[in-house]
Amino acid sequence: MTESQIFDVVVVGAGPGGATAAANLAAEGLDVLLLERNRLPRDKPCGGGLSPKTYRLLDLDFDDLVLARPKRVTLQAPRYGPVTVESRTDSIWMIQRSAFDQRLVDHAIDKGAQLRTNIIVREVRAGDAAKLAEVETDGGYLRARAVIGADGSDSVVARSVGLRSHRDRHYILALEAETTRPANTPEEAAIIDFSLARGYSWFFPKGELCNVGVGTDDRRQFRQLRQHLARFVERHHLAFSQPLRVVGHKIPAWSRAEPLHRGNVVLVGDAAGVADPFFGEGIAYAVQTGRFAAAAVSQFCQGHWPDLTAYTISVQSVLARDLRFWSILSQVIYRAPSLSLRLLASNRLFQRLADQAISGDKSFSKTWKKR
């Protein structure tokens, strides 16, 4: 690198949120520079459940990642059930989140951007419509006129430029193993068990493989999670074949509407903290806020606009009303999850609004595209 490399925009991080941004802003002809401190394709600690209004906004083909496409669910609380539920809308879709993010990369490759990977961020200075901001890199430094964040939970670009200073205060901690599916388990069913406290354990179905995991936003919880989940597969009988690698990672839960640009910097994804605090569902949230970013900083370069409140004002105007939903609704199930699974059950209303919320076809923000 050079010290006197200048580009329209660069975007830190190549997750989903990153890579659509990259995508959106190159398909419009700007100069977009994708930055990635890993080799690709990489490893993501993640379930891998695309929802549907997760693959809804996506506009290419990635139907050949899909390994499983499960519509029931086994869910289970502390004295209730087990029983298993359908849905009546879409499936969830699993995918690998290594062969995911990198089909996404390409795709903004192709759109124009251009990617550089094995680069570490070690600070951003925002600048405004007048001033580039600056990326120091071990490589060099960059320049440019606006700057997106998509470099996750402990995001340096967000560090850097004071957004997002309470993030440590509310997440959700979960480990997760990927591995051979138990070949007494279902190819398309998945188990959901409310019986860690405020949160949940799981098993997806990927074809021959299977994600299995814990997650809780109770802190207390968090140095008993190994044995929640060990627990968690004596009870389903989940007959692995190998000890489970297992993986800990932070998901930053939405909380509280808070700033998320300053100057010609702005944040997406898990760099945002947007990810709903009941199910932990990142990757929806992370595509929509790389598009609503790509749209404001696309207006912002070319002059339009003085400078980036619109896309902070689109993020709590927009998707912080879904996210409020599902924060009141983890409030109200993890106080009762018994009394709440038996409810589910027994009533079909509830279960078509459960179908609906998760779909994203009742929505308070409308965000979501419909087929």
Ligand SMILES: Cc1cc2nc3c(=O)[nH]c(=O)nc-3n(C[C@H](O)[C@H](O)[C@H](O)COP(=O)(O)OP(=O)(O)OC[C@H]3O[C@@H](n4cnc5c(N)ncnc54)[C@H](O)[C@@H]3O)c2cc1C
Given for the second form:
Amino acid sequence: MTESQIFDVVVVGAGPGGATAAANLAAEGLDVLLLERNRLPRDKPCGGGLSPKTYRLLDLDFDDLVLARPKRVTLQAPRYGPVTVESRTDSIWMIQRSAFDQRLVDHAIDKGAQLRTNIIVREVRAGDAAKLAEVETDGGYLRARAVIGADGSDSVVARSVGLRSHRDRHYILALEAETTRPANTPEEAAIIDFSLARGYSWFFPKGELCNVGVGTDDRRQFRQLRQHLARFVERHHLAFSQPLRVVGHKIPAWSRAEPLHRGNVVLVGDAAGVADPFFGEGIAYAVQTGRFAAAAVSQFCQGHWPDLTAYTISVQSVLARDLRFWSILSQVIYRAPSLSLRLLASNRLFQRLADQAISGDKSFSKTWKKR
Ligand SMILES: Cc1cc2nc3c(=O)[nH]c(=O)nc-3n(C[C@H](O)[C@H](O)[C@H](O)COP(=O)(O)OP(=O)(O)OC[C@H]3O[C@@H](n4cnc5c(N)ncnc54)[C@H](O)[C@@H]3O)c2cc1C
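Please could you give me the other form, the form predicted in complex with the named molecule, since above is the form predicted alone?
Then the entire complex follows, led off by the chain already shown.
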């Protein structure tokens, strides 16, 4: 890389947040560079479940990547269940992250973004409307009129510019394994088990494959997560034909409204800490913050807006109320999971409300509504 190349926008990280922002900015005619430290396609620890919130936001075709669309879910709590409920709204779509993320990156390239892989960003120095931001990578320096930090939960961009300094205080730790679906499991039903304190275990069918995992934000449980996963597998008689290859990662669950910009730098997705604090759903929020960031950065780069405050405001006014709802719900449900599931299973109104909240049909944020 030659020294000090100048771009309109450098996007750090080619996950759903970064790829979405890059696609939208390139579509506006901006000169966009998408940097990724891994070779693509890359895998990412993830259950691979897309709620309707996510796929309603995306304007690209990935039907061929959807491995299953389970509409039924078997619920279990410590002293209640199992009970199977059916969703009356759109189903959850199951994908594999390597293929799905690659499709989003391909879309960004089609729109005109440049991609460079195997480049590690080491440091970002924010500028402002009059001063370019500097991006230090292991291959040299770059400069840009704006930088989007989409580099996940351990964001170098956030650390460099002094945003989200509290990020290690609250997060969900989650483990997952993707493997062949056992013959004794249903093709069309997921399992969600709330036996673990302040978290849940899951089984997601994916055609011939499946994903099992566990996650909690209760630090006292972090060391025993593998044992929780093993107990979940045993409780639901999941007869895997080979040992599970378990991987894990943090999910930076939303905990409070905070600034997500500094000078000409903004954070999106996990870097911004906007995953839902109940399910740990993060892809929808990464895509949506990627869209908001692109809209704000485009205005800023064209000189219409003096700074990027509007980005933080759009996340706070549109998404934070929705995320606060999931945070309150998690306090209620995790305090009494058995009672909560009993109420849910016996009451059609609660089932409809749960369906509508998950799909985004009923939400504090209009952003998820069916278009
Ligand atoms: C076990 C587990 C299960 C999950 N299951 C689900 C689920 O089923 N559904 C759901 O919606 N969410 C799920 N999530 C959350 C979801 O995976 C994340 O919220 C989502 O990936 C966030 O997207 P992102 O684009 O912000 O970041 P990421 O997908 O993490 O992408 C960040 C990218 O930045 C790159 N990068 C990082 N640092 C640098 C650097 N210094 N220089 C260059 N590149 C860099 C990384 O290599 C990566 O490609 C799960 C998470 C975990 C851990």
